[in-house]
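Only one chain is shown below, in structure tokens, and it's the form predicted alone.
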Amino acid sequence: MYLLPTDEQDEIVATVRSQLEADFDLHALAARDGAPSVVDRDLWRRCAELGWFGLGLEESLGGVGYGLVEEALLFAELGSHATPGPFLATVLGARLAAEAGASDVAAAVVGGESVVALAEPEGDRLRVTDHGDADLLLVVGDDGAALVSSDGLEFRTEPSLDVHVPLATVDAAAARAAAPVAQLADAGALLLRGTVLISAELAGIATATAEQSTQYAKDREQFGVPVGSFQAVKHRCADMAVRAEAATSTVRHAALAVRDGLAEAPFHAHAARAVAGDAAVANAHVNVQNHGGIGFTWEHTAHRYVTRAQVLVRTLGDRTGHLGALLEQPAPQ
């Protein structure tokens, strides 16, 4: 299995990276820390115009026509830039609507006209991620997945570890009582894609923090030499690079397995989630340490990777759940 991106995929990555650097600079976005909606509608439509929301959706369903592998490359870049916004819910919501035959809803989501927030079970309520300005909720659970309108639902804002990921809760019964605009009785395939995409985002965090630490180790001098020449620092950076590479390779393997419908695809998806989650959390923490005093300041971006990693490893399941699901899968032959 060949894991390196093709020239065309590299071009997709370069385009995404350029747009993120222009429109999602973390220093500039700091002005919207704690806002109920971090991404404005005009910026969201620009992302739609670039084809991000339908990148992996078949042309016959109204998408760009690439696949899960290209979507995973997109999400790795989103993770590398700690990009805020309901990208996961939007991509999955567009696919759900398209596969359920709600072409008008899918077109509105892909076109950036309808914003989708992710709603996951949490007791008798649903935890809603990126609830600000959401037109639709992607409600996921053991009984399937559905897109429901947010009109008439009462959201209760909750504190969030990540100031760029607004959280709220809504009554589960009220949300499920709303007539769905699109629904899938079996959401297994959709959630498997979501697992791969979150894993890719986590792998992106692992990569970005490894690169950030390495660059700082080259630039920062102490006693007249770069701090990267000190054994303790260079070993930490090397470990970060290994974790990032392991996460990236595992995610790409999982994306290919799921895309090709291999029998062991669930095994690889859950494995990618476990490896990438551990890599992102560990690298984000070590990155702060490697930056010394400045790494602990609010002005630096290191802390944003810490909080984003912690939010992502608790989205669409947690580490314990994915490890349990991994153990339930037959080992690849």
Second form
Amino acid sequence: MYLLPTDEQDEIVATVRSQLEADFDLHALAARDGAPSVVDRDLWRRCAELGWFGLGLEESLGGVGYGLVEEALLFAELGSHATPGPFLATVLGARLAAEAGASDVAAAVVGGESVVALAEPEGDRLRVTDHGDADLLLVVGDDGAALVSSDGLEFRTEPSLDVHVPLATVDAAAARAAAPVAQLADAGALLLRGTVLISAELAGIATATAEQSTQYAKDREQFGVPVGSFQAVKHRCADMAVRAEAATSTVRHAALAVRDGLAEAPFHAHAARAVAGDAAVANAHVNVQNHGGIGFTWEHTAHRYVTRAQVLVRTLGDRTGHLGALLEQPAPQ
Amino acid sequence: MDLDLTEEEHAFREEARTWLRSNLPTEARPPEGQAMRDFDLAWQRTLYDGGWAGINWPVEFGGRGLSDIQQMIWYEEFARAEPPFTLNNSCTFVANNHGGPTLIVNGTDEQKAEHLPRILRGEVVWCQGFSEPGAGSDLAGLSTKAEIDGDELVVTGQKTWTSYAHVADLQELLVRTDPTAPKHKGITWVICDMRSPGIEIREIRTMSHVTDFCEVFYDEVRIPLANVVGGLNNGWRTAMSTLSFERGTGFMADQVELAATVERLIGEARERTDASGRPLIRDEELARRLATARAEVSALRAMTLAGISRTARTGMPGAEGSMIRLFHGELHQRVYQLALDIIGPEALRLTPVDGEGVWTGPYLQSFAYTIGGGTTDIQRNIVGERVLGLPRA
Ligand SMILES: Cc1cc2nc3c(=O)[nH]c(=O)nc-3n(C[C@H](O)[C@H](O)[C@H](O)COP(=O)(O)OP(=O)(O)OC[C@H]3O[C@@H](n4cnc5c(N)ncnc54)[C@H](O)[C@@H]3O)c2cc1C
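Given the form predicted alone above, I would also like to look at the protein as it appears in the form predicted together with its partner chain.
Below, the chain from earlier opens the complete complex, with every other chain and molecule after it.
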């Protein structure tokens, strides 16, 4: 048992990180606040070339051949950088297509040619995130999951809490009317992976906000000393670090349990989702406070983590749902 | 990253499970006095004879030389065996969890050869004489003084909150040997024989009704200089390694047991009903708190594993141990607060701190988890300053 990344995994993280810093700088991306699609096709294709969309997909299915653990490390970085773009729908959509035998579709998604947006039921409509440039919708529901074409669908756009996660709805019956391009009757395993990946993204938010606050507490001076020397601030930073550590460790544990197909995998995935969600929301909130006035500005990135955390804890189930599911599980042996 | 157990670790788990089935005591632990000491030492001896003492201690001193992972597996199997007592609620705690480990890292060959085997065989009880009336969180402010006289230290002063001093043979004692040096520089860590002339011990009753807390008074107590561990006036460093074990790995058994406690509590909530006959687990608020507790003990286990992985890389638990200690202490309290909300009228009935199906005693005891070994405020300072590198006030 070993819960820290190997050297090879550290290298993957370092590569992802430098790419995100170069191409996904949040200040530069602010120019696209509120745009129907935040990430353009060129950038999306570059991410594809780096192998991100098929990172955890088996080579036999057209992927890079790493596993869920490496995918979770990627998603933790996406969370850390509050990266916009339909990464989750893409990674899950590619797997769905590959497992359903639609290898052309999978290849187009993995290659960044087909853009996928996530569609979740909301009353008699589907709530679609990142609809702007989507070719396909990944529709998830109780009756499995399917990739459907977005052609001819009428999107009703709405202002989004997170201006980097464009929001729209579409008529559910209309979306389900056309034959899906790929389909899984039982999406349990796919959604379990999704739970781990969202948890990883949330853990990334918890980590990045803890680091942002700690750095600011060292740099910002008041009363002639760094504000981090005040115990009230220091203790808030310490609590953020503990929450980030709890979230990160739990997510890694869950990723391993799901990868290895352990009987208690759902237990750990739901637990990770609860712990990481709480950590992300709490840390994102405290992070604003720790920055004082500048933390309240549009220019500062603190608010990006707040809204991203709030979107993610409501994606593919919410806190109540995951806690309920966790309580249904047998105790791990 | 992996969750795999080696074949050896699998076999170890099986071996532990089988052994526990036929060797676990069935009687409750006596809560006090000589009977308690006898019980704790007899259990330690049983562990030793079975090969379960000093699992991660060096073989040359009677340990098994195995990994921290195996140590954790043992705790897990112990918790799973539904024992009638908790492992760490024992007067052997200090010796097993930080006294012995401190000697392994800092002791001379003679000290190790003399003390480590006796600890493992259940022949001695150790206690910890760090805190004083005027020096708790500010441990380095301690004033119990020791003067050198020939090849002896002569100690005069007072310690307090010394758990199990009244049944102890030996003590990890911190004394001031150089009153002129800066406060961290004039301290010495020494092994004190609790039977020495000049020592007086008074028991203190705690809020959980037990009397294993003590005050210890020293009046010109003579201790051989050969008992100094880690060098004269170098005691702060030795004490830091003691505390890194106490905070880093000392509570691993409690952390593992807490998971079993939460499962027991979920069982209670399934069986118990409210006034209208509805199972408590159907109550939305209780269900949410129980599920959160489950998620958080799962996080605690993952953090423990991450901590073990880190220690495997560096050899010693680092300041990160304070993150686990902090998380565990507060979670431990939340779990027992939740228990009181689940057990209904039983919440009004006092139980011992230890034993089968007890809740209110452990609830009262849980307040210790954010004070002993450094309060949560101090743990937060350590995380802020030593893990995150924030400036001191
Ligand atoms: C169950 C139990 C067993 C124990 N066993 C032993 C033992 O065997 N041997 C031993 O030597 N000691 C033992 N102790 C003592 C323990 O280590 C001390 O109680 C602890 O370190 C706190 O010191 P104090 O009691 O003097 O409290 P104080 O230091 O007086 O603290 C009072 C309050 O002030 C806060 N505070 C103090 N300093 C700071 C600061 N710098 N920043 C923020 N807040 C601060 C504290 O967090 C606390 O809330 C035990 C304690 C308990 C509860």
